[in-house]
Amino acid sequence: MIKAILIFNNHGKPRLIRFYQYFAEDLQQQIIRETFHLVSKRDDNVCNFLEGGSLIGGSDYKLIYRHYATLYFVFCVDSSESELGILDLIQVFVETLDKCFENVCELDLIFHMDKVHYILQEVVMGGMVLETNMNEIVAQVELQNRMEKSEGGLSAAPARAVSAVKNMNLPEIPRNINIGDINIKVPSLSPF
């Protein structure tokens, strides 16, 4: 089972953190620091598997990682997971990000965090691998994008709210609102 997915840059700044096992926030920060130090000090020509750090479970857990340009993709897994299977999963995740963002970079992870989390949830949920077919994942992301566009997306929400208020059929604008002990006086508002 996957216990955590950590993505950080070459300087140790977290770009995506997902824990599938509960850890207190201060312990999560220590795990991130320890994982970065374990992974970043290794040469690029050594094995991409290493024993989990002392904070995340020691020898019962493995850290499996890939280093792409300025980002480390680290999966912390228990002993039941296949190292090569997780390496392949990291590759699928990165290639999916690359297809969805057209040459993914660190800034895409920062400015499109919601989309990155959605893609990750298509791949892994609750620490279990859901999908490894990149074409299926991309199809689901495109479907989500089409749904957002058809609904007007979040950017249209204020306009829809104003339109809904304008279309309300109130006989008159309430001047005093009483809720229990609270009395609210509504100032005179100009009509829309």
Given for the second form:
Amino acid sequence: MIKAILIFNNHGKPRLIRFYQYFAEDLQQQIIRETFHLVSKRDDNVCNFLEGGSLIGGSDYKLIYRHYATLYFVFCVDSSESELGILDLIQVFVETLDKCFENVCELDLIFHMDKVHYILQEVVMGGMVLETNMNEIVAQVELQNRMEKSEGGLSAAPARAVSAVKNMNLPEIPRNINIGDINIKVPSLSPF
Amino acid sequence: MPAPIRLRELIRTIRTARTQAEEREMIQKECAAIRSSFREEDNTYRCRNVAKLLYMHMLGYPAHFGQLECLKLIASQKFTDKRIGYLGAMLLLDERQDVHLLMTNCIKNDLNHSTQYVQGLALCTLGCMGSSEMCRDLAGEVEKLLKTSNSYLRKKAALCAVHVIRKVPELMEMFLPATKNLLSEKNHGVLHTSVVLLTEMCERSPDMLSHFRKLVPQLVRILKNLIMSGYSPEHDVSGISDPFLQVRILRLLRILGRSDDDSSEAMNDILAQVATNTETSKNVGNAILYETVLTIMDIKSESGLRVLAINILGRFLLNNDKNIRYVALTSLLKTVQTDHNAVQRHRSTIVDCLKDLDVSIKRRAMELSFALVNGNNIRGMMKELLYFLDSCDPEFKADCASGVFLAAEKYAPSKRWHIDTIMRVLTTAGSYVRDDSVPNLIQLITNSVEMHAYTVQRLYKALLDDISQQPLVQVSSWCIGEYGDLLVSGQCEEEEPIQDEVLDVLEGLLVSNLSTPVTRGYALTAIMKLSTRFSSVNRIKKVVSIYGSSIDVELQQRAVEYNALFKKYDHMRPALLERMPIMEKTATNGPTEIVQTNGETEPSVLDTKHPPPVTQPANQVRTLKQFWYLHSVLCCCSDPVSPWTFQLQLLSPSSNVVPALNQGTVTQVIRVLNPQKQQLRMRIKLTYTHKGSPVQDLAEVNNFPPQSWQ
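Switch over from the form predicted on its own to the form predicted in complex with its partner chain, please.
Full complex below, order starting with the chain above.
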């Protein structure tokens, strides 16, 4: 089982935090700090497996991590997961992010934290691996995003458009537009 | 009130903060705005606000006031609201809050929603943080979805079922009928999660395990198709068809084949096929091979297959990729107990891994090396391990030192080698050895009678070089105290020190800041013992009397008692400070306690301490020689008028075990010098352990025949 998935940058700032086991808030932050501390010390040419820190729990847990440019992707797993398999899973996840965001970079994760969560939800559910086929994941995420967009998305855009129109002062529109010889009568529009 | 700012704007604003305080201020302002927006029950902007709240939660700020809002979002009709609401529920809520139960009804409705993505969201949430009550209520819905033909939902339902089973194990039976045709699915996602579900059920219940054994042929067939199917762009990862599914199936096969001959036999072929045909140039191939090896080792496979597996691991050890080496070492550690000889063949590679730069690999290699040590390779292995001990990080030194001691004890080819090895450990990693190693070492040295001179000379030299490592210093001072006469008498191979030099060294220990109180105790006792082995008794008397006013209570007590030994009980001194007899190693804590009390704190003459309880095998009574004789010494001199008119010499008892059922006796000879021809009376106090409990016996002998003392 995957106990936690942490993504943070080279300075330890969290970019995505997902725990699949309950930890109190302050403990979560402590775990993030401790994990960053352990992982950032590692040289680039050592193996990608670390025996876990003391906080996230005992002897059965390992930290499996990958370092991509400015980001660390850390999966904290127990012995029921294959270490090499998880390494591949991290690769699949990152490639999926790449497909969804088109050449993903750290800024994408910063500003679209919710979207990253949704993508992750299609890969790992309840601490277990759900789907590993990249195309499948991308297709499902795309469809859901389209549904969201049709409703106006997170920023609730149509509502804003409606309220913008609502706030327009319609009675101010001139009723008679006189441009020399042409006389156009503008119909009376009821305020809406 | 103006529309709440968008998530993006908030993130942008927070990123401009230059200090932690500035960031905190911005966030507090935004939280206040969000709170008032929540109070206004604004439906349009609620999703935006919760998204911002989740972002702030990730940064570490409290967000619990948004919990109820998440529930409102879940209840909304819009997909956008539900999506962020469920995410918020998973991140902010857990079963410890009572609020979460309010979700149950929403989830139930959503599980039956017309849109599959809403159903998916509900399954996801239930599978992540559903409590036992929620699981009980909704298990029926999950079971229904497990039978649907929609693969998107089916795979989520399978993982949700795993969570339900983990929370409420009694419900496992409920999912059994739905599993019937899970494996005939074509969709790999469903296959994958189904195998996870089956694995979970098999691991939890032996009945399920035997029930699912019949699936082995089907699993083998699926695996075969994956390997033979050729290129399939959908599931391809670096040229291998769905490695994740292959690994999962291999793991399930492992569980099914364990301790079952028939299943294991059915798997033999496919395992051999995977092991020989998988391409190893990329990580994915190695992941599959690794899983195959673990499966082969765990089931009842034939020996040819096992050898193949270990050879694969051996090849892994030579791989350039560190991850592969690490994984190989881990699995070899698991198999070294069962297939010891096969692993031995790779010993040299494993020993090379000790020199690797990677800390995780070094640790694994060290553990494995200790597991591989045996009588044949002890010398070579020990050389490597001692070299490792020299150069490794401090975090390894304690474990390595203990490992070396254990290995040396089991397989030492000669006593001299053993002592040399111990010396090497003490000098290189002396401050890292465990506390109980000092008494064990002292006992070992005592028992190697012919090595006493050699040992004390080497220890003395080590002491001259370095007095900072306490275990080394303690062992050395004890030895010098015991065998100091050998040290100066010319029995050593090299130039021997003179008595004053030795005393200088020991006194140096007493005054040095590096010595711990325990070490000082050792040093003082050693000096005292030398009073019967060296001739410079006056110097020793002076030293001992100085420490009679030491601030350290333990040191003071010792010094005072030793002083008394010089003044009033001088005639007993030789007998008391005599060389220690050979100690037999008893089970568990026996020797530790003997040595600790004998070597470190010889009880003073006037002290009637009880000896520590000694563990002993059933039906045998053991007596502790040292203490017995000390006690009897005390009790002999009991004339109130002039107690010390006798001089006693106690010889060693014939044995320290009194056999049970009157099968034998123990005799001890006591020579009495009785110049004043006083009447002999003897009071004996015997303390021993019988069947685990301490027993005390007092006896008085008054009927010595008059000829013995007249």
